[in-house]
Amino acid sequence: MSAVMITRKVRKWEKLPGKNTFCCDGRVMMARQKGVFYLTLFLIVGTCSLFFAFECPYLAVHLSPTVPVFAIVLFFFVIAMLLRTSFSDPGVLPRALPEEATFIEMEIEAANGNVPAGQRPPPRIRNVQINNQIVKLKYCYTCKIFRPPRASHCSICDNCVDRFDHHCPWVGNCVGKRNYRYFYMFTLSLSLLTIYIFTFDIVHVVMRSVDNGFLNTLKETPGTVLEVLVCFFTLWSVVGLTGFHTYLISLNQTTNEDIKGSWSGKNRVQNPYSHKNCFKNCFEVLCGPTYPSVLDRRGVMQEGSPVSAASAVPPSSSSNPVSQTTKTTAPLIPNEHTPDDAKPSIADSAEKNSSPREETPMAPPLASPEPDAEVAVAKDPVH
């Protein structure tokens, strides 16, 4: 049985390879695992709804009512740049097709020439200047392409990121060029977010204890005594990483390229990319231009699905064809009249009539005694 062809529209990122999970109709793009991405939205924002609760309505009372204010204004600043870290693209490079991925072995096979059997072949690597310093480009086995300056291939995501930074499971996403700044906001604003908790806990406590004693005022607290736990033990991992990620933008240098040490190794090769000033490097990567992405995720792309002949032709409404032309001559409306058109003429039913009995052989008569006595009858007047 033949198979027909139906092309459906589908969004590209419904066939985007690689282990990213999308939602809203590809515009959320994370990874698979973000169970430690909903760990870090819950401390955030469970921490603090406990400082709204118990410490911002004495504070705004006792000591000033701009407490609460910037508490909250620098909430939703560390929850926008938390979620447009995580729901963003952060600049994966999309796969060769089958015909550029053949047309790449076909370059790579005449460059190295015939390799014997048992040797290992030459590494896939190509050669460009930037700033006058060669730079090595890697070619990636998974994608089928050879890697962009600075682009890495992440083995949690399975794709090429360029500017690769790191992956980070506290967010849910690949750190690369596209969401690098936002990631960095996110860990300077919550420094300072959970300095400020740890500063006015610390000052809820000293107020309340001039009144009513210190162990009083735990007892009375206990939320108090959980955000200053919290914020103990999440203050030196946070700050830290901030500072980190401070000296690495005064380099112009990413978080994959340091522990590598691609640009402080034994060669001692200078970084091509650094400004040489650190002010100028932190401003080409918090205030430069911002790219756009070459995923195309809502674009719209034909999937073809080959379906049997017989389940693409529609079942007829009837099984008898011959019915559905057969003219009907009796009136379908009482007390109409017939056409005369299609009234049967005389020489059609004459015609009708004759015909069985032509079509139908007549048997020869049997013998019977009636017409023998009817014989002997008329003989007997002769004699």
The other form holds:
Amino acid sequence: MSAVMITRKVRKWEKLPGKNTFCCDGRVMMARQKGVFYLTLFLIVGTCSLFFAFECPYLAVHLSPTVPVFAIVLFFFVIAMLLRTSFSDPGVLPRALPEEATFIEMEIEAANGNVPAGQRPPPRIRNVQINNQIVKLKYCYTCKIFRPPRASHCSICDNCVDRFDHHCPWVGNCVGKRNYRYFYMFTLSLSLLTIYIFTFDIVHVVMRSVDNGFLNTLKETPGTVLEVLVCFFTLWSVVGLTGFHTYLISLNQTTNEDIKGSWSGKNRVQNPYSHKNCFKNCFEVLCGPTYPSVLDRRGVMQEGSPVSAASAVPPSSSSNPVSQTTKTTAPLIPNEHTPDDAKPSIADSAEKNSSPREETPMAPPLASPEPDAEVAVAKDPVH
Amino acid sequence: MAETHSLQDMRQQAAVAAKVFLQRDYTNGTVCQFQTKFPSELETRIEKQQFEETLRMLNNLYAEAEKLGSQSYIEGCLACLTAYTVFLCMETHYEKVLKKVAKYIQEQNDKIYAPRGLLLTDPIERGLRVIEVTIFEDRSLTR
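Let's see the other form, the form predicted in complex with its partner chain, since the form predicted alone is already up.
Entire complex below, previous chain first.
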């Protein structure tokens, strides 16, 4: 037997830094913790299955066949939106390659001038003027870039995400520029589905009780009780969340900005991204262009292509000396701008605490505009 | 095409003298625009007007991609009605413009920048954050 070296094509997703899981050879991109996502899927599929099994046969005959048909359409739409939100790239910004990182470092050092020994260098902030407001761009020590406006670093996924909204454990992914509209359509359609199932559960029970009596009805269709329970608790949380996001969209704000109070308060900058018109804001967020992913997950790795400066994975296939020798050394500033590596521990421990704590089934994080402690930590707090 | 390959081979043999990174211009918000300030490192290599013309064209292309108008609205509504499955068979408007950008950059590289020992990298390969201009050592190749 001759020993033949079969070199496997290495795709770029295999070498991407960050804590994402990839499936289907890079086509699917999710966060690492997927347990709550499976729960979401189970609750939706389970409740709808019960509805189709117990309610639909009766209602199709006694009310109208369009009832189950519409339910099926709505169900598929909800699942499609959920999968689209969970599996797509939220708008991850790739980390700076070594040369770019060095270039930025040189610019920073030139801007700071001479710092006397013993003194901390000033925080790495760039001021830009957007629509006549001054917005500060922060430097990300992990990704070695100045974050674009509205971008934020998710400590759970360890990526900078453009137009970062929040990290949603219920969909198992970050919600950012690319998948925010799918997330919104998911919450909206889920609200409609929940209301629909809840309404027709009640209708079904009432109709059957008229013929058979209330207790007999419950005995014949035990699934109804379970559905009503799930839908009742879901209604408050999902409908509330949809309302909250509708409010955010009309103001062209992200959850992250709302929680940090970026555009509220007396001496704060007014939101420079808002068109000051509710419809224009909704139009931009929901009907804006569909941004492509800039990650190129399925591209094939070239031999000798550089790896990002902050990559923790040593390049096994490409041995590029540039990436080893020109590693930038960002000075550690121990105040508010400590590197993001210290922060995931807080988010991780909070994540572990939040998942077993089940207040309501099918309850996505925010039910009201007030910041929920569980959510605030699961989201990217300080950035 | 063969010409491109030979140019690329030449570039790979030439040593990289420096790289300049043109940052994004956020004065109009989060739309994709690049700063048109002419970097000093390129002063000896290319005419300011030529370079600014390239950048202006690129900015126009990106503005076209991100335009909020009836086309994006129709595309968005149609996609929503089909639960976004229409994108499995159709290319989005943004992707079409990105292809135009790629073609334009390649064309500019072949005609204008390669003869001057420069190389523009498509910003999509850098996450639409920077335009990377590679300056090769001037060995008087084609001057």
